[in-house]
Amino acid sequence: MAKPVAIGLFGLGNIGSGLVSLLQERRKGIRDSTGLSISIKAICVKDTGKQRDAALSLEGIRITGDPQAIVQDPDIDVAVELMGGVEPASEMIIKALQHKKPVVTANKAALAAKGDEIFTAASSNGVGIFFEAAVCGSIPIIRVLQESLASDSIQAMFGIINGTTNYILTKMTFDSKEYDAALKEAQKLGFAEPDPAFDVLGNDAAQKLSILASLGFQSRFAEKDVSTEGISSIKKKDIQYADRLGYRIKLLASAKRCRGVENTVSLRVAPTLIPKQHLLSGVLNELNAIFLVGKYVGEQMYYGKGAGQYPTAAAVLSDVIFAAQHLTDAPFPFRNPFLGSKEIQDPLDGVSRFYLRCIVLDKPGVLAKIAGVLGTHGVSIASFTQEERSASGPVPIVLTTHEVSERQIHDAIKEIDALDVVKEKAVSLRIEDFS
């Protein structure tokens, strides 16, 4: 005999529907394999009179305004949060746990900012909070950190986790399209937002990293322990560059240990250029791909649809599925994963190797005193490229540097700045190698 299931859902959005749909489609193939027969018994929304895809079918299915008839439902197993944003989901998911619910959520935003208080009410209540679809969407990400890399000490992650500023990005690579015309075809296809701000200025992946980064090194990080910087003012002429050189430029989320500093990690969520031949560089489109790197695992990596409906809604399921297996009169023996105290390494210290962008006056002398400036704040040029002279105007000089800490490349490009050769504010990006 099948063991029954009742699933409560909070929202009917468009990751609330592919899960209704999900569901009725794999129900039997799930109770073969499983063992478990689940349905939903309620869903609560903000309207009870909206009209729904007819295609969507709900028959069977309590819909009702009300939260509590879901939080305070006995027959209910497991809670279901797909409403999105900080509250009230965040109030919905700590009352559901307190009445011994498990949760599965694909709330990013919730866990960015109330991770302390959801995970702290899981484990004093015994039950589960699941969380695969919060991150990356469809690739299992969250299980492999918390269960089949529990055994190692992560040294370092990154990322591509946000697909829209990677769909730009692949097409001002591929196609030579300007920012903006990349953001308008994305937009277009639905990979970007009418406003595409959360995106674009790195905070959907910082809340992403924030989350990766808590369980990799078992410490709470928020959103705001993330130094963000965004896409918006990368260049056409900066992806041409950066190919020169070998590497393209991918918005690269990254948490790592910071050498011969004890206990200190490094968040950072910034344009970067990666090398042509690295893993990540070939991660192309709206895909999401996490590349880790174990003390004794090793380098690995993660790649697949980091959002969309579907993908979404399985990961949701698989989570629904894992919590509905773990169901038992015995408290189920969650631990708050973030009791650890890593410190974070303030972004100006941080030392990498960068790229820096100049458009000068093309006269003779230029290049000297530029070098004189980085010179003079320990900055070494690895390499130089200038365009050939044009017949008027300003012309870009393109160096990159040896490793320098981002406080030194900050105050030399200050002082560039402010040179009366130097026509436009420089360009500096890191440059990633992963060594």
The other form holds:
Number of protein chains: 2
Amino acid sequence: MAKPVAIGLFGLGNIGSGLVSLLQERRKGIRDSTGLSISIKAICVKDTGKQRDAALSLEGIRITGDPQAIVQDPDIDVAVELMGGVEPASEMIIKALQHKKPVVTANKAALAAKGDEIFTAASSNGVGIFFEAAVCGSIPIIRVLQESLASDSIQAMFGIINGTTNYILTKMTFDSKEYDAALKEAQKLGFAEPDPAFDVLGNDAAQKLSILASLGFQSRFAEKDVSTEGISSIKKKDIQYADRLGYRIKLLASAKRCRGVENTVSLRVAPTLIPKQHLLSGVLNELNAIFLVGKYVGEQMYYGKGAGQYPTAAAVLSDVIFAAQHLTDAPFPFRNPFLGSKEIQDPLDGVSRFYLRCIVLDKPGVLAKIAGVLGTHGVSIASFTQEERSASGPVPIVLTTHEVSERQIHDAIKEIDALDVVKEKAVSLRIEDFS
Amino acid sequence: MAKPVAIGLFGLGNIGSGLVSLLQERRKGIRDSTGLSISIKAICVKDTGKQRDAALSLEGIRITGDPQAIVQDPDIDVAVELMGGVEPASEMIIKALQHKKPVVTANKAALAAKGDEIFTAASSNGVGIFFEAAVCGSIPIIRVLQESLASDSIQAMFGIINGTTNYILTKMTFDSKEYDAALKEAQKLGFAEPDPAFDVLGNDAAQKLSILASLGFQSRFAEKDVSTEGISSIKKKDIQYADRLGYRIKLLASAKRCRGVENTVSLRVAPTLIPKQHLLSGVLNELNAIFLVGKYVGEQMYYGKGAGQYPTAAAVLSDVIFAAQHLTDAPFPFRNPFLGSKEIQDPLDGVSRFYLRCIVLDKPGVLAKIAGVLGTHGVSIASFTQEERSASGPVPIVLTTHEVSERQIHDAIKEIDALDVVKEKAVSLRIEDFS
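What would the structure be for the form predicted in complex with another copy of the chain, given that what you showed me was the form predicted alone?
Full assembly next; the chain just shown is listed first.
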């Protein structure tokens, strides 16, 4: 005997339509494997008169403009929020929770902005809030952090968690494109928005990282806690120099416990050089991955599609299944993961190796000047290359440093940029060796 | 208020001791993040008089030789079986389930041999059986298959799921060792047993694959359903030829739905050439990974440590936490994943590209003879190399084929081996292009 489960859905856009179709295709398979007979009872939309895709079968589903029709219907077991945006989505989520309905959402923005209220509503009403699809689409990293790694103590997480920027950097690396051309291609293929700022400036990755870090370190972090730098100033030539040094440039999101500083973490999104032989270097195009280090499990990686209609709808549906399996009178064993409080390290105190590129005049004594400035700031050089110039004119100097703080690098660069032999602002990028 | 959870443990070997230590170190952290106060109440061991590691704190834990002391103790909430071996472990697992205690086990052998009885006992008693640690140690692939991918339809799974063979092949590839030397090194480091047969012949991987495929395809598969070939006859030179062709040789476990043949799957463990740029090629040393393709989520990969005291203990403990969070009067929503039945493809019908190496006399007409035999069997050549011989004597011919069935290749090789110009038995290995 299959157990009937009725969904009330908010929103019928791209992901919502995907969920409707996916559920139609997979209903029998899910019934066979889980014993649940899941159907959508009602969908709340902004415009009930809007023409929908003819291929989308909405038979037997009530389409309504009234959120109360979902929130107050005692026959609806699980509310699914796929409206997007902070409001009114957050309000719908909280109302459903207050009516003791477990909620599944794919809404990263709502969680980033109203996470506290949402999680408090869930725990005070004893029902679950599920949001696998809100971070990295089909990769089940939320469930993994909440369940599988509950026994461990996470030391660090590194992610390629923005598909747009990973696609652009992949094209710059393998098709030798400059940033603008690669962005245009990404836009043409739908991997970048017409206004790409939210992705390319690193904000999307920062929002995701704040949620992952909150779960991984059991503390409340917001987007503003993440030191964020985008990829729009990355040049093809830096990707090529990095390649020769054995590195790829990726927009890396990282959350680490600071060594030797109790209760402090560093949170950062920045274009970063990572060794070519590291698994994360093999994460190409629009794909996502999270590489993490647990004190006991050691290193792990989770890889998959971070977006897309069906991958996201599948993550939503797996949350619905999980929620439906936990529809008991016993309160859902849910803890607000955002209760702890940890310190955020000042980004300038963050220590790493750096890649540095300067464009200088090809004159005697230039290298000595630059090396002198670096030495003054305690920056020690690990490797150094100066290319032979093809004609008279400026030449690039590329060097890597040993571990220094970002403060030291910033101070040194400020002084280097002021040298009269330097022709362009120096470029500095972090190197992550995962050690 | 933390909720107390008492564990009854069977077995105090390497993993059992790891669990005791891990729980001591993480008790407070787990209480803070989950609200559960977990402790071990009793441990059932074979020899109660045995001297234990002095560093292991067993204070407050009852050490007993009587399994009934765990099974019948109403104060024990969760039974954990870490004895290993099929019996008496399976008996203990089933007894505990019959006493309505959820069971956590790391015992792959017991599940492979007695899975039916164990899962039946779990579902008929309405309690859960959890076995994340039994397959691929710390990688949460069991939970992922049972929960996160419940919404999807898995098309194929590919795994590097045996650490011993992956370590040996890694050393053969990067340190240019022959098999025997690499095996010896693996044994010295504890990555291979003194008798390595179970690992190097592919049986361990086949047992794991049978469990993964059972969950992924909701059907009952056993080790004997897996076409299994080990790595002991792999030569360094084949690894080198593969390298020049752009491939690495890995012991690949694969489970695929057969295209165009309803309800039929192929299950195989075999040394296989995989493209160097594929993520699985970057899984080195003793590490494990499962790469899978879902109809809706697309491709995913899960990577981590497949064995080891703490990684395995951490997986056991996360199962304990999950079991403890579901200690309600409501029956655990558990379905026997081994109920379905699917056909197993005859391995000889399996189609793929192949790598072929023959050692032949360097005489006119030799190539024509070999090509002729291949042609007779419908095997079409995709690439071909013959090295210049360094002196008179036999020379290697290395070729790759287009897609053919294993039957065709076997028949062709039988005929090639009988040619008088062929000096050694031909070597054939499958090529997996993941297409």
